[in-house]
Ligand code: AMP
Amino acid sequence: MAGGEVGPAIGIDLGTTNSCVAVWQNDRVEIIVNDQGNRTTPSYVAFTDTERLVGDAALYQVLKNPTNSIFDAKRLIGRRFSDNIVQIDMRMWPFKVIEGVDDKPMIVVTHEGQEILFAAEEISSMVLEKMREIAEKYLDSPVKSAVITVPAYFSDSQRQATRNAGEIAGLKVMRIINEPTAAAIAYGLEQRAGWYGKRTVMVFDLGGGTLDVSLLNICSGVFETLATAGDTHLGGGDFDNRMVQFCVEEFKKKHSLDVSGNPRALGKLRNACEKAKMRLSFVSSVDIELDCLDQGTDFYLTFTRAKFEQLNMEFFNKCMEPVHKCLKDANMDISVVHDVVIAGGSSRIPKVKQLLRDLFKGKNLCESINPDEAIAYGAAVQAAILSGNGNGKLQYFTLLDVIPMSLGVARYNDVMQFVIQRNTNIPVRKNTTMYTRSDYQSKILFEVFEGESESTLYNNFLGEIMLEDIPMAPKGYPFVVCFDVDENGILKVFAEDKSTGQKKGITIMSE
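Model, the form predicted in complex with the ligand [one chain]:
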């Protein structure tokens, strides 16, 4: 059993489409299979008249229960209902999301005949609970602690909400770590760097619906994220859609039948296309056969890898853009990158790998670990270190991450006063001084924002602090505002009147 003083500690990759759990045991990482024998578990939760289903069981019944089958909770977690991203994503979901208290998005489901509202972190907690149960069954022991991964670009509120989800699931969340950091740990790249050397690593993570690209430095066993870029709506689902569109056209051409308005037929096609796509990563052609697709007519098509690539070439090229952006943000050239790590199920696609290799001038990719498991693998290593369950090989690890978005406070006229710049290493603490703008001002409001715009109108509002009863003084009376980001990326802001000692602070919570 993998157990130190605090018992076994697991690593969980809580994904948008799939999740994966791993544990350090017998001096190595084990990826834990679920009750269906699968190494990853769909991040799906479904509600029926009689039960709640999580994982594969929830995914299997999606077609017949679309409005009560919840997925993509990771796209909602820690966000506001009015957030533009939420408003756009909502249009794509078959389930209902409404505005809750304080602009919090709430998912509406019918369960056992009753309408119930869930916050995204509650849905994520059900997925995490499932991952914990999978681990407990495998380890034959209760599991209380975990390291959970999040995208490097996650904001404070998204990290905090993910931590809350873990706690609702009954887990002590030892650390929230960035997914690319976990992937680099999985490859033990610090060992390649050696104790005094330095290594620059690009992590390319292409999943079912998202692409995340990150550039890391590893030096003396320390991982430092230099820059992140990506596309929150680009991944395997898009490639499946292109294949489905093509099949619909072929079926129309051959049989004069249009299934574009037939959800059952489209669902069947989607499943078949995804399976075909996965096989096309290893073979050059695949037959798709579907009996009675529409009005008793069967569908038959041979899909070649060449056709698949032609249909998706535009997407594959788009996948390379964040790689350039990331290097540009870090002010680095391709030639300085020592290792390119691939993660996410879609990074198995040969064309994607070829484009990456070409871009990095023929460099071999780090691909020996299953790409959909690399992040959970690294999280399990980190969990072992933090719980004291790792062996000597692991004991010198430390992790340095960066904040994904600049942080600041609003000045007069909505001007953003930057306090901590994007990509600064965490933990970090920085101060700025703010002044009253009027004579004899009795109170002062500090509004905290994250984002890159010079105007706070275009940045994300995180919270505010009001100091009252400030001494009568002419304008220009000073206050110190301190920003403190801990090793989990969680932000605390304090405002202090140094002359009276009055001090107030906020922790940026998901609510």
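Having seen the form predicted in complex with the ligand, could you give me the form predicted on its own?
No partners, no molecules, just the chain.
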């Protein structure tokens, strides 16, 4: 691909709460400011009677238009409506989500007097389009190509849906890379840690909606992921929700008024709680004051850091679980980790940092890179290399990433036959052989899953292939099933009857 792209290629961190765009220019990464002069842009899209707003403009009007202001699209992307996580989230959102075709969640908005349905990837594409426009204005040239980041623990369907969002936004998605890997690139280049001697680095990336933990070796420009773990539904938004629930209960206690069904009041509370959470990283207490929260009644509350930590302690402890899992998967002890790098806005929370330091027996955390910008930085580096613009400083750069979840095919009695184990380096291609279960079968079904359970009942169903008109043979007739994971972590599977040459395959799409 090198040298084949026209014009600059950008790196985009498509975040749950905020997004960031960067470009490699003059032998360094430039984080691009938006039209408001900000280095990050809210991942918000709003619909009014007259226009569609994206970014800061959408966020500014959220309190007066809560039901048509969409955020958290990343929490919906590539998921099913029936997913328990989606059902829980829906209770906290002021906007409406309904079940679409094939169990796909659809966001309902009123725009220019009409009710319209959008899929999460369409909302995300509007944010990506905004990031592309920000880059084009700065570079004063069209931008066609981008590297987009995703949580390392994103499933195949979530990755495919993110790629689709990029294409809807008019971008050629050169690569989908994992967020913690991108943060490690930023750290390695800024510190020059990777160019002289080998270092083992753990990246702890806690954002607005997702947590990723990755363990990497960085040596002479080679960034090799050893293991990755995480939670695609744990982040700053969950901490905000706990605060909002507490405020709703306090208001009910004091004034006998229940605002849980009032989108405008909930929007005000969410906005105030998010700001309070951010301030509590630097001060020990903050006042929340909201005039006329409901029925002319004001709301006043002093929120202490201790109260914030008490409400969210369950989540903070949960944040440490992937750290243990990642070390275990890599068969490593904490003593061999040279650096613990934090990324993502929520990694600023003092309690999270304290728990991490305690886990690593007092080791200082590496806070030299900006947690809001590190992921876009790494994406811009990868974009420069893929577009052939990374000569000089980046000429020895190599990225070796892994798949986050094991992949396999269903055998009889819902048994999972693993084909590719999690934390295998990508790209990768592996075959397995499957056999007919009865004499003279005329067709055979192959069901594809991802997950770690021995039973497919507890894994994610990805898709299926049906081979028909197969030879009338006794049971035990063999078929080759091939799994192919590309450098984006996107899976293609095909099944083949070697004797007849019949071959069918699927690329696992977000639907």
